[in-house]
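A single chain comes next, written as structure tokens; it is the form predicted on its own.
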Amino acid sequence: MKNFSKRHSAPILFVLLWGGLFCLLLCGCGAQTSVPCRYADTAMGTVVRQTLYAPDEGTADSASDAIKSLLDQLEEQELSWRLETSEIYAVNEAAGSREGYLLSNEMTQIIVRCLEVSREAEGAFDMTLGSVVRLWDIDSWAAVGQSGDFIPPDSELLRQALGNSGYDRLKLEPEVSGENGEILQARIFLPAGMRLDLGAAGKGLAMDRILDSLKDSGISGAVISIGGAVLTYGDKPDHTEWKVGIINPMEPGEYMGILSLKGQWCVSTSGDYERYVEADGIRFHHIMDPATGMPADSGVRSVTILTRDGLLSDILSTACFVLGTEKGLELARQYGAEALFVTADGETVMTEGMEGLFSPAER
């Protein structure tokens, strides 16, 4: 167990590469096999890192443009609830029409797993919070940087709003299903006044996408961050590990340590640390509670999970943020996912599997 110090800083996961820390500053590459070649852009509202091993710099402009393309595609055709192009737009708009939205196959299988996690994490990941989310509105508070004028939500309004949620209520009727019975597409049906949600699934279905285009890309390795979400994939030449550093909660401009990974992995960290705000000594962050409203207050600062499956670790990072160490760490196990969470005292808890990957940063 690690005890940490408290101090006020944002920045959220580093990568690391050759025992140093892995900054991504955007460079070109030589032509020479095996040399990385470096990016760094932005997009679905946070900075993108890629480090990509390929046999020469074409191969790698061309996957790197491919990846930003394929991230603002996700964000402008599926998953954004401002932008009218967006499919989610498109769904919240339908709410409360008797003729619901007839979504695409992609999102009918985003919805489902969504579905799913949500009724094994006991409503502890819910995303039909979009009008709780966009009432406390923490995203553009901590932008700005004015967490002096900041006032929390009027309570009457914030109980209208979570009146407006629940995954329970939202309803899915099949269109076509497979073989086995899973549903391949769906109509689905939003209470009026509901507003789905999909910022804390968003970078963990962009880690899939990513990896299926790297597929047949011609890279041979890669890491690549997405705000608190990276990915790793294939090898580097040497074949040593890829080392992902986790951001110390208590001291976010420093890593409590790092985990040294082998091949393909997805790895998501939900931290109150990210994004939040300060009013009268008070630290409203952007993970909610979906049974109060509230920012999430379960004696824990961060959660990082890791699998193979993005979509999956994103959602759990959320889930387990709010259960909790105990049920958190239940919930992760039950899906055969890793797990390091930092509490409130700056105590470490995590699971078997992950304490053979992390190592503690030198004090």
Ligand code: AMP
Given for the second form:
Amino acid sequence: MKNFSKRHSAPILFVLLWGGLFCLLLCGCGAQTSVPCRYADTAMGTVVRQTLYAPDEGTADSASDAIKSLLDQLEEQELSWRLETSEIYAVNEAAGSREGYLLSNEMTQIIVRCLEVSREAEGAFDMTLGSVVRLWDIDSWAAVGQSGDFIPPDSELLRQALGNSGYDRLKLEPEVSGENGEILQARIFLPAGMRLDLGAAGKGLAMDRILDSLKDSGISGAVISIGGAVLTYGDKPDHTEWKVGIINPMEPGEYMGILSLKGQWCVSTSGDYERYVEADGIRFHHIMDPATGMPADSGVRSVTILTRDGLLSDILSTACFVLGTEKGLELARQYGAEALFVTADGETVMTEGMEGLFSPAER
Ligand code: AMP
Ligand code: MG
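The form predicted in complex with this ligand is what I want next, because the block you gave corresponds to the form predicted on its own; please supply it.
Next comes the full complex, and the chain you just saw is listed first.
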């Protein structure tokens, strides 16, 4: 047997080498970590793109499937205002009731954090704008703007819807508290007519849940986009930086510039080009000023926020859009977040930390 294996070792090696090469060509992303696996799908009403680096294709496929199902679950069981299966739907249904609604631990944390930012942002972020958002019928607008015979809501109806909003009118009654007095679980009481809308926080939450699921997945590096939100994680096999393009609001097919990032980051952008309608030459976009119930008009076309934490980046991008550059920068700094504003005249204004990460496109 010894002689046989020796005599045949050269041809066997030859077959193995060619077999290996053939397999590499066939498997695409599968056989080595230096080739990423890419996936595109829709979830949470938007396009989800995943680029995953894994030791093998099977690992990448199962991580990608897990991400897809957690996004579907997040929408169906927690966030949707439309689906009867979701917790937000149940909270809204209980508006005006004496017993309110007992939140899950997870939703308690989400709402506590949203309320905290609402207070710090002087109400520029307000998850109680549900009735205003419904009246504008934002969800029926195409993801990319459309022109046509859009008629803005009647001002009296808008006044009523705004009267039903206000984060400071929402009540949380702690049911379970932690050792340091923090609220772990609460009962929520919405006044009659109030509706929660977590549209400005959903993609951020999705990034946090994806980060959790990546931790034990065998994935060594990933970049995942959910609509205008982008998550980077881990490292590429060649250790180069992740590149995230910042869309030019004036020309949404082009980039303002590129962020170069290492490791884990959550990048959220709120822009007036993401979802809008136009009528008589006026653009109505999807980010509302809670003071007026009208699309915010703070001299900003887009805001990009960079934090380690998804929920925070998403809430801050919406709040900073409404606040404008000066107050927005102040708010971002207060949370240790990096921010980049594109103003109505096409200028960029950013935090010091962002300057080191952003390379403007040549124009
Ligand atoms: P984003 O694209 O993250 O800025 O979120 C915008 C979405 O959040 C809209 O489609 C609405 O559903 C909702 N929304 C709009 N304006 C506000 C606001 N000022 N505060 C909280 N949610 C808002
Ligand atoms: Mg947001």
